[in-house]
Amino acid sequence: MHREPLPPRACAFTRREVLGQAVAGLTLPWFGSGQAGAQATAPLTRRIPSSGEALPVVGLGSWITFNVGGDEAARAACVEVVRAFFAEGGRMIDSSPMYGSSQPTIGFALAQIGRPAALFSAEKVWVGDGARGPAQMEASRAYWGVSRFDLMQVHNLLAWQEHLPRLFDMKAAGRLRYVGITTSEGRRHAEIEHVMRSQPIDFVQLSYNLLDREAEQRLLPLAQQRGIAVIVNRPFREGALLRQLARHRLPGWAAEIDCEHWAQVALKFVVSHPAVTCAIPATSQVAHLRQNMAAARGPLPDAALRSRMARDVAAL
């Protein structure tokens, strides 16, 4: 995978940080002049294999949390989450027609904060009749208020044989930048693998977390082999993992990777896998958003610590 030369960093790395980021293949943030020893403001990024474009390793999902309908207070809270997301250096926001009112909520938030140029818009087509795909995608684009989407994904492989050829044509015409497919909750991995092997997709989105690790067996290695970017959904099992972990104190090794919350532990485990491009936790709270984005900074676990993290969490 091509990577441009990295600018020099003005402070030394710890052994753990060197090993962790070497394993992850990350682009490191730069400390400007006069900032030696200070925490970098830019999040860690990983490059999209098909283009070399760098994306922050933590993005923002919208399943459930942005489905707020006409609740003005809830919608205003979502605006503040999106505002904080970009202030923390975020780029990728992911949604779907399946997610209720999440799309217009995102569009409203983007309009309120001035439509940041950094936005990487990730959407999905989710309709069983391929002929209805263009109308659905156009409706999604209007909700977001963008001129085009950066990434369009076939949601849960629904009618992928019909949708993918159209998406590839849209990409060739400059109406999309990237094409992908998605699955969730460990479903349809065999079919996902078939598409990854047979189609020139840029992205695959799948579920992966400290407890759900089936993707490590075939899909993540295949993504590396085929040069396919990986988006991880359900890094917290829709919050169930964090609720379970909250009953326990953070292990001593959490300090080695600058984790103050279980959410950061869970995310650093996910994004430190060298095949993972971006994780997309969803939240409706600014404080949780900032905790999540902190996982895109500082040292990441190396292979040995990743193994220990998985063992320790499984034993809790």
Second form
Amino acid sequence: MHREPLPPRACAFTRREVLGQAVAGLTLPWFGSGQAGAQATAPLTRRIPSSGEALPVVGLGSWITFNVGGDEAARAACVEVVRAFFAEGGRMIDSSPMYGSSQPTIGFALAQIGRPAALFSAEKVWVGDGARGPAQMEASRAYWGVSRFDLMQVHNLLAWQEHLPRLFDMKAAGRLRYVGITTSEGRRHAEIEHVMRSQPIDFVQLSYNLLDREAEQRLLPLAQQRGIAVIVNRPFREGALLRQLARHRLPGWAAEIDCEHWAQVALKFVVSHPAVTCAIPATSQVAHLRQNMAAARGPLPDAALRSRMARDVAAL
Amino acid sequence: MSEGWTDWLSYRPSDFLMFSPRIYWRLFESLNLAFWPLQAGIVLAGLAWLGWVWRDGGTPGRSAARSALSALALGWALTGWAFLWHRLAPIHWLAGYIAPLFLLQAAALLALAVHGAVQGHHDRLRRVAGLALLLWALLLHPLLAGLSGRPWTQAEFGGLAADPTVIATLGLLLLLRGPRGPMRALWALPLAWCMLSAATLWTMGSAQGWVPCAVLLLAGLAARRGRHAAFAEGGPRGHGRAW
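What would the structure be for the form predicted together with the partner chain, rather than the form predicted alone?
Up next: the whole complex, starting with the chain shown before.
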């Protein structure tokens, strides 16, 4: 099965377009209920190539941060993070059965804040036996408390040959909206490329950040060519990148793209790549969530500045 | 090398750490709240047992050995159920597989206490190492939380938390000798847990990772020394081949 490449217009993401979207966002209704920190402008969005649906360029991951088990205080903190996420105009929340108690935590948070209609639910199937996939997906759906997932991805390509045909059937039957695959930390890129070339997937999820840029070589251009949306995980290298950068002052160019924190620099670098649809940083703190969401507003770096950002950060 | 192998070799311990240190340490707070004041009873009972052994010259007799094995069996069962299954497993899927092994270890300890012929080990160095590990598990390990800057409510007590339970077990096994097969089998899970715990704590960035490493080293050296001493004295005495 092959998908015709979409016309460049659907995939490209120029600075002019970004600024245009930011201005257009001023006319959109406010998200949330006017909490302190809520923004007057909607976040920048990018379109899913296979449907044209717009998604904010910053989503919310749940690896580690939402795995809080029965810790009620930590779970309450996660509720506030999810509440702030939607108040800031966020949509995509991503999780996996591999993430411990993250799924029930997300479900609890969504129930607490009234199940926002803006939610774009991104889940994964993670089981080596394809026959057990439906039961796992149903368990995940029950945890989230949603009628169906927007996106179901094959986690780390585990048994993708068995899972993908079922996911395509579910999509055709209206039980899913999008199908995707994931990898992380640069693993199995050759196989990811094979799936991207041979399967009509809507999304691919991979690791990409200021220091880990292998995806720029083949996968990101291929996603553009094939009209596949790209979700970027580990934009901060699980926080290690930010801990490393925190020892240094922000460079002068950060002000050019309205960045006040290294997290915004890292996210703007990621989401300014024309192939990237959204990044999914994870956090358990509302203040960090707001910093992350601020990266979905204001100007993004152009190609020249992106090169300089990568060069300068690599030299630190 | 196939892509599958290179894929696995690319994983680091941090890739398997799926919870934050804050959430991990708070598990012990939850555990302590749920079982207080059992912790005080555990410490007092442990000290009473050590006093009993001290009075007998530092070598546990058969009754002391069997009572300690029974108490540790209870501790392994409680740790497996209350800590691993109910608290750790929700945030770490691997714990769900380890919890039944803790129950098996509890059953094996109990079986040895009821049916096995166990008595104090004759090697002095091994006994000293065993008593040191027991004292650490009972009195010093619970202090690590406060000394590390964490709340005292997150203290880890033997019989409830895995690390001190495992350390106490290794200490007791050093103190005892008995049927070689069952005694050897009882070492396996504590040693494996020490390695897993060290990897977890190091990956979390906790200096406490030194503790299971040091315990592994001490217990390993003392057990090896004890075996050599036994053979130097003409072989193990008692019931067949003791270990």
